[in-house]
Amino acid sequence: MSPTDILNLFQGVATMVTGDPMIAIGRIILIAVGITLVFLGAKGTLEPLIMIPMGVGMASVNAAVLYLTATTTGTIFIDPMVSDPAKLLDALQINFLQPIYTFTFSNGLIACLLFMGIGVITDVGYIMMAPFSSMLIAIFAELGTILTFPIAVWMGLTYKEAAAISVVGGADGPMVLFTSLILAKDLFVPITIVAYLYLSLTYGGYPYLIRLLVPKRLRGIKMDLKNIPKISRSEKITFSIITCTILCLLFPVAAPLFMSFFVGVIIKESNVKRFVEFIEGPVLYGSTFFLGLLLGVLCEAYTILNPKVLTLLILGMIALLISGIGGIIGGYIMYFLTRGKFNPAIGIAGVSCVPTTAKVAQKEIQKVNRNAIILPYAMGPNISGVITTAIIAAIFVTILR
């Protein structure tokens, strides 16, 4: 056989050979991430249950990349741009992913489901306890998601999008991708890949801003665990229908959301066991999965070269740095409040990456004072930053849709 039909034959690395060696280049630099994130989500450093899928699909796309004409090349996995109804109805046939993909992810739905999932597993009672101290941290942990605005206006972004990647600063995955859906769909597939791989990345970087910001001394505060109110089932049902009411009267564009979310939680709080067994294991986990998938065989070269990446990448980490600074500061004015009672590194659970933030300060507190459990305190604010992040992607949508 000629070197011409063994190209043929291997079309992987035929499209790689003569193909536009910049585009060569960055499949074989994906491929190699692809894989790094496998290892890196095996063995815990990132989250597993987002990386490794993420990084199976990374590296397969950018390895099948096929002609699919005398003059095109592509995959048979996803057509994220699709729209007219006949090649819409071809790519179902042929893409292998397209039905996940339009049926689930192109229309938010399966953020939706994350929320959903995040609910059942969420306990509102931690924001009840301590409503005030919850909500004032949760709101100085939207420092990133406010500042980014301007920064990414400044440097080139359109509004809309400048709005779309500052919501990585919630630190809330499915509100990103719900909120770059709506405003810049052209961009969603790298917003929601840069959010995500950063979120993974919080483990990592937060644990050193709080050993930064706060003091060995004050990162050993130990929290009054003693006079915890407890809040009833009847309670946090009643809680989460009028709050989930309020909300979506507020804000109907992010109404589905705080819907799955808030129905999450009374499925929950009511014991409804089927249900909540269907939507902590197979919603959740199924929607988990298939989200890691799906950004990973997202993640082809032709979009992820595309120059406003690198711009996304950036602002990216600005707003989660700035969010976990403004946690921080929120966790200070608590201490200042409670005359020195309150343990400042809980502000970067405001940050509401659900529940990572919160393990994170607990493991660097009970580094300095192994009697020091502040998890209960932490969780409030993290759950309240689910909120907060909602409803500043509400108004960003309401206001530039």
The other form holds:
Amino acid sequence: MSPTDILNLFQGVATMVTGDPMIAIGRIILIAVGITLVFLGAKGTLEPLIMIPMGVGMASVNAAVLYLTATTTGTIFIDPMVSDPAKLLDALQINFLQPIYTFTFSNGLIACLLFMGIGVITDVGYIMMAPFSSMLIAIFAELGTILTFPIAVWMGLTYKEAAAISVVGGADGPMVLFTSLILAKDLFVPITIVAYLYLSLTYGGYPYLIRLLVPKRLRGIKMDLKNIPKISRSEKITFSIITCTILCLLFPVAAPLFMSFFVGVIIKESNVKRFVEFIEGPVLYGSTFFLGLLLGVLCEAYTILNPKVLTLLILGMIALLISGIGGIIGGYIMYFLTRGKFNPAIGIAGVSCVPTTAKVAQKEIQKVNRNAIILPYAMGPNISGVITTAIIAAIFVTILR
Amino acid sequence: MNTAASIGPVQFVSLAYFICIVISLGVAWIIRLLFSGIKLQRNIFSVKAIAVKVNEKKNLLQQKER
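Form predicted together with its partner chain, following the form predicted on its own:
The complete assembly is shown below, putting the previous chain first.
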């Protein structure tokens, strides 16, 4: 038995040794990154719900490359590039994750399911108690999306690719997935990975941005909790159904997202307990798990080693940084409009990472003033951010599709 | 897509931002409108309820006077 025959017994190693050295190095690096993500997720440094399945998927798929024929290599996890119906049927029978990818991922269903889950855990009452200030802050927090677009075009991306990566500034994972699937299908894997990676880092990075831009004296401002109006369930349902219908009427392309979000909100407010339990449990966590796993599995060296990945990494960071700064600018504008009664640090919650950024604002403010409770005021811009991001994504998709 | 390609990235994104601002503020305006409508309805109901109570008291007083 020659050494080559022995090597062929272990095809994961054989494909690494005999294949392109660059790809082999890429595979080793991605295996290491996958293992690191699992540890950082388990430790709580990164979002464990996404990072643990993603890390496991990333490490496994890059290790498990085998010879599909005498000359071609691949895996039996997934084939994201297959489009020919006959080949797709084969892939569905061979690749174990192919059915989930084909029937939930590539048509955006998983993004909609996640949006339903977000709807069920969202209380629109917060935006209804201060609609204009919430929207104003959210509009400023979209600056990252807006300013990243021309930068991306100047860095050599097409309009569609630029739009897909700039939506990262909205800090809304399912929205990035939805937009990139429609506008930049070739780049949706790296764009979505960049988005989710950075979104898990916002929890660590944004507190420093708040401390840098908002002085201690202003961070300690207490918000008035006595005059918060009570919003009834019927008011929330009326608002949700009217807004959903109008947004669907304006942007039919993004109607699945709008419908998914508001159906979640309406089910919650209607108190249909069985549906609420179903959506916030199996649907939301099931989708999150498979999203993480599929994102990891899609990180195969052949797919991910794209010369545009570095550009995407830079642009994703720029988008989230400018959005954070924009949100705080919005907070300052509210501070001046209310003559010093509004805590400008709330502005960071305009970045729609529900409810992470609102929690970050509350945590940072409470470090300065223990008695300052701003969460009800922060949740308004937070939820408005979801709506403004959906609107911008809808505009991009409608015009550029 | 053709419309977008014919204008520069800055103009395109400014247009998108402008539309986003208009629609977002429109949503805020819907909320405000909804609230004022509901408040108005509540006021009408409470005024009606007060009127009914005043009428009842008036009737009682009239009955007592008789």
